[in-house]
Amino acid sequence: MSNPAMSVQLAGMELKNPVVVASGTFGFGREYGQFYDLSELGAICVKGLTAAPREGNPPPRIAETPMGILNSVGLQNPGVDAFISTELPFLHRYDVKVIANISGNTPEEYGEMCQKLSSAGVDMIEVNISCPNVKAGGLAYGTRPDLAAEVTRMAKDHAGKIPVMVKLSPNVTDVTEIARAVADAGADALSLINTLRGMRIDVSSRRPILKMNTGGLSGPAVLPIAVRMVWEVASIGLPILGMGGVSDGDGAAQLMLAGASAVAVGTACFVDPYAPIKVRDELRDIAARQGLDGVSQLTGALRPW
């Protein structure tokens, strides 16, 4: 078998391997760093940040489902300033790229956070557009092309030289329409998919299991949807961080073949802290068996019927 190179490019950022850990599933790396050297990863996408600290939603806010979980954590985080002062110095001890995920209620909040994070030295900013826009009556940015484009332009205007990646919601009729809008607004990369809205009910009590009634579905059950959406969005031409249900090298390879330059492992980390490392090694084995010079040659190599 060959010994394929593992490095990949994502919007001009070189990753030593294509495995990223997804925002909201890895905290700021401190807990998982007790299991292995965080430098083993391609990048860490940190827990979603907001302009001010947030306590998140009341429990229960996590519920298991067949082949996945529902979550309505509600963006619990210490705020962007505390991240920059406390968590970012910790992450900078490691040889790993740091991607900051941000959520805002107004375009101005996104801009302010981008400016702070760019100055602080993160490697990339991931803009979560699944958030409600308070100026638009609570409508999520990611459900309308004009709103998605507005927040993308604001992020780009304030991010300096740091690449901006926009995280797309699958809860839309046509994901390519949103992707095209943020691409035209200057996005450097796309990440997808975010969670799908779902719900579980306790039949005995007749109440939703989650206190917020609905939540975001993630886990292996959503992989086929993620693969389809990555394949559709790849036609836009921007680099893609593929995510949604990756739990092994095969799932990661499917997203790369569909068009992703790198992949994010999320929910699988809750089942097995070593999941990202195993996905990395299995991806290397797949590329070696296929005689590839590098794992990057998987990207976009799908042969559709």
Second form
Amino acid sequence: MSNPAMSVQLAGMELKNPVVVASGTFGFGREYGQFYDLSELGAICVKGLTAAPREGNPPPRIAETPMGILNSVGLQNPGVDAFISTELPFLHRYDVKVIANISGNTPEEYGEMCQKLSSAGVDMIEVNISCPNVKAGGLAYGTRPDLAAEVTRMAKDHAGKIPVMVKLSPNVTDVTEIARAVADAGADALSLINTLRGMRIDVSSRRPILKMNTGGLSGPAVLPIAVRMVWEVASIGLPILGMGGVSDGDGAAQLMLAGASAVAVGTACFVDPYAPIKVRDELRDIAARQGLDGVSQLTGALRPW
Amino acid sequence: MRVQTDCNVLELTQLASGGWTMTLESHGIAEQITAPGQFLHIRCGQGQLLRRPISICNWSARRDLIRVVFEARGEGTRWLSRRQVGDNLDVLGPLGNGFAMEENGRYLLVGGGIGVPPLLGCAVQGSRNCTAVLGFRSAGHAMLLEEFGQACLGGVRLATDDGSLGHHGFVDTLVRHELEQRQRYDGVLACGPKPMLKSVAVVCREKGVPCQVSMEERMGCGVGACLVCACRNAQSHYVHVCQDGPVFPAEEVDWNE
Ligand SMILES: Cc1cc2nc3c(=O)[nH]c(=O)nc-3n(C[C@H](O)[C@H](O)[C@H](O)COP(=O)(O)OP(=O)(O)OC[C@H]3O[C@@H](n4cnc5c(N)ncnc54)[C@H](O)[C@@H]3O)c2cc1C
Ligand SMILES: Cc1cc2nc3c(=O)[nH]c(=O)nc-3n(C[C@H](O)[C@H](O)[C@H](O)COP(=O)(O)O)c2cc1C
Ligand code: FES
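Show the other one: the form predicted together with the partner chain, since we just had the form predicted on its own.
So here's everything in the complex, that chain up top.
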């Protein structure tokens, strides 16, 4: 048994451990901050921000599925300005990296938000081109390489020194095509996967459970898809934040072996508020059992057939 | 710091109504309860990913006990009803904001169906000076009547949809009658299906009596982080049942949603 170092690098940002919490599942940290010290985490990826406040979609916004959930929150958030004035100062009280997740209706909106956030002092910007819950923009950017590249360039031009990570949608035929387009447009890192479009129907009422009819699938059910997609985009060579269905150290290690430098935990927090801490500790145990000097040695160490 | 707690099942029995009453050794949750109407978010086995929100029916901080009363409706609550005495339950709580009550205030408690249990906490812990109006589908579905009878100095009025017990019809008729007979209520506290809450809210507004209602919505995290449990307020903004509620002043709810 070794005593592996836990710190990892993600596009020049040093994380004290590879466990990040996924956007939209952890609010702005205040709620789970009542359960443990947020400084225990590698980074916090905040609720998806938009240029103006958004109310989100009508309820029901959640449905349970076999080992997963569907959500249709629809980017409810107070807007980027309110985030900077009231939420960011709270997060800065902790020794934890802050990743701002942004969604725009136009490339210009992405640019404007990047400018504000980089001057406000976030550690990284995650550009969400893949949220399936927003009719305007959103998914279209995530499924068309040319648009994804345009948004990436706009974000890079306005983010200053702050690294820009682009979050990919799994709702595409070939994820490497989009990944390559955003890499060529200057993205510093990739994150994936966002949720998969899904639907659940209440047979007795013949109604979809979600008021929006469809929503995004997340949770343990999607882990194998996330692992496969991380593995596919790893060949592009950009650092990767892997996510989708991680609920234990084994799932996190799978994503790292497939090519992720760090992993995000989302839906698992609803099951167990301590899930990110548990994932971190189990990841350390796995690295120790394998006699590694550092958990970062897992990244890309897959031995494919 | 909040904690996730393993609570021990001390008692689990089926009521004549078909519902279940469960008493938990709470390992410190009971002493954190600030008001009746708060809830627990309970893990219902490995097969169900999401926790299930269940209202606290009654509690004793001194004896570290919490009682919940629930109906086995789907997979999760059925799993809960199959627990054995001595089993551990994975519980988050107490969560949310309960009913705001003055110690000696005079309250009309209005419950419908499985909305009835949390009101027992109001009668036992909030103020002795309560009258209860409880509605059920039929006499066979009625529950906790004896305990409400003991706890409510103002007595208990009953209504059933089929007329098999008490008033034949809905609780709002009885609520109107109560508010017209005795004009001295400090507040009406209601829990039950949304159409019932709406009609009670209408009567209260007409009579000028403050009304608080406990709302239901499907939940994820239960603590305010995921924003799935949205409910529209009177200003047309989404608030969140788990954190801003489940109890809201009736005038803050958008009843047209
Ligand atoms: C604040 C609050 C307090 C509650 N208190 C009680 C109580 O004291 N006693 C009681 O019997 N029931 C109570 N309920 C309802 C209870 O949460 C549901 O009956 C339960 O979640 C159903 O789960 P299931 O697995 O049996 O059903 P399923 O239909 O299989 O559940 C599927 C999913 O839908 C959700 N769901 C289904 N019905 C409801 C509902 N009515 N409200 C919220 N989510 C729902 C479940 O949580 C689960 O995520 C309360 C609900 C809320 C929001
Ligand atoms: C309730 C909920 C809200 C989400 N909101 C966002 C969001 O605002 N922006 C975003 O990029 N991803 C959002 N996601 C997607 C997650 O960040 C993550 O990519 C996805 O859930 C897969 O990870 P998981 O299986 O660990 O949850 C959300 C997911 C959930 C469940
Ligand atoms: S259930 Fe997550 S915010 Fe209410």
